[in-house]
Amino acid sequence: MTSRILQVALVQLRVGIDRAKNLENAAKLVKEAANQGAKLIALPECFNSPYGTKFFGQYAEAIPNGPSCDMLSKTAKENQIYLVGGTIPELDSKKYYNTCTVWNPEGNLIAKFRKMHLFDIDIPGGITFKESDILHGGNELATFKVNDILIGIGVCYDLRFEELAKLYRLKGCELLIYPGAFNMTTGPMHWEVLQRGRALDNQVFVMSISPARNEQGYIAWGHSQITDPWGKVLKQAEHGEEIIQGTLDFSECDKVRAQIPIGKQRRTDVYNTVNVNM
């Protein structure tokens, strides 16, 4: 019988404005993870450079063909594991995406989501930020396989997008994992409560991971966490440099859609999630 549960890990770096590095210290941190039983490992939002529109043309590459995919192929393979890279900015037919990359035991590259949700908000005596000045959203969802778990993929500010969540939900996930940099505005407000939705809405793991918490430039929240499909916060980092491993059983997922059946309850005769791309 294919085993069910899964040894993850989360790795909350801190990201300068040297590629090389991070890619070093990202690299090490994997390693560092997968010693301890890691299985699954997630990497966050922008782990290769600042978090900024000016420096996503500066940082830009190819994929796969990069500096910094070769780097999270090669750790895969060196540490036989499911590696999710956060996200890198990507550079393809002269348009930039905030792309997230999943790679497999043997360094392949399995799944590529870029993000499909643009960061554009103005929230006075907070935070304006608009990615679409130089980004361009994605169209399309990246799932993959670990075992018989079927896990989907997001980017920080679609976490807030419960339909891109329940389409992942209806295609059979069990695991969402999203590579977020929430700010100091946003994060303390927001960041727990939406994972705890997106996880009770479809009854699946939720886990984000976020870069640590520099001191200028872009500040990220930090606090990457583990959340079950019952709501539940299982691990939670605090704001700086921390590794956060977790033991996922999905017989959970089997257990909250038994006892609690909205999956089997909904009125799709009212109303549905549909996926147009399909």
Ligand SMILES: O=C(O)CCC(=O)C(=O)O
The other form holds:
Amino acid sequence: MTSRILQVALVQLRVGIDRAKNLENAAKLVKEAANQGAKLIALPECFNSPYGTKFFGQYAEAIPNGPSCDMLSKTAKENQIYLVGGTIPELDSKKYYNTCTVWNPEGNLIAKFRKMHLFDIDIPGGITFKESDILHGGNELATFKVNDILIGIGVCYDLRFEELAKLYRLKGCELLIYPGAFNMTTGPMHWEVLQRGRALDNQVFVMSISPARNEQGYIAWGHSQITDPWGKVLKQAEHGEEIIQGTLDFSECDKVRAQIPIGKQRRTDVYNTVNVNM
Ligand SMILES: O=C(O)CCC(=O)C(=O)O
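Take the protein just shown as the form predicted on its own and give its structure as the form predicted in complex with the ligand.
So here's everything in the complex, that chain up top.
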């Protein structure tokens, strides 16, 4: 039987305006995480460019034929790891997306997820952001396997949508990974609890990876986090550049699913009778 234990690392790196430096730094920190034993390593949302609608066009790349994908493929292969390449702004057929790519230890692209729910919010005195000014949302789920463990991908704001997480659970996922960059308004209240919520709803591990906090521009909340299927926070970073490591034992999913069998107790006969848009 293949191992149900997986060594992971989240790389909370600092992102600046120089793409080449961002890529170099990412490759260096991934190597460091791999040297510490991680077999699955994940980067944050917009790890190659500053986060903001005015930057997406300037930093966008074709996938997989751009410098960021080159680095990700090479780094996955050199370190013999699975690499979740955070996100990069993607340009495809004149449309922009916020896209996560996943690479296997041979350096091959094995999954690609375009942020599905765009971050359009308006909190007066807090934060106003409208990704849909430039980005398009993706329409497809993306999963991949490490050993026999099925893993699903979402991006940042997607964390707020329990329907997406549920679809992954229904497909058989045991780990959900969300590269993300929450902010100083919603981060303190929502970042940790959303992840614990998704973990509990679906009895899965959840990992979210933020960039480190910058002094100016978009100020990310940081606090990259690993949560287990009991809703317990196994590891949480501070807000600076940091690598957090974790050992995920997927027998925890089996245990909690047997002990609290919500998966089998769902009342879809009732849920399916209501169909409203809020
Ligand atoms: O949902 C939030 O509060 C933050 C989301 C976000 O920053 C993003 O989607 O990039």
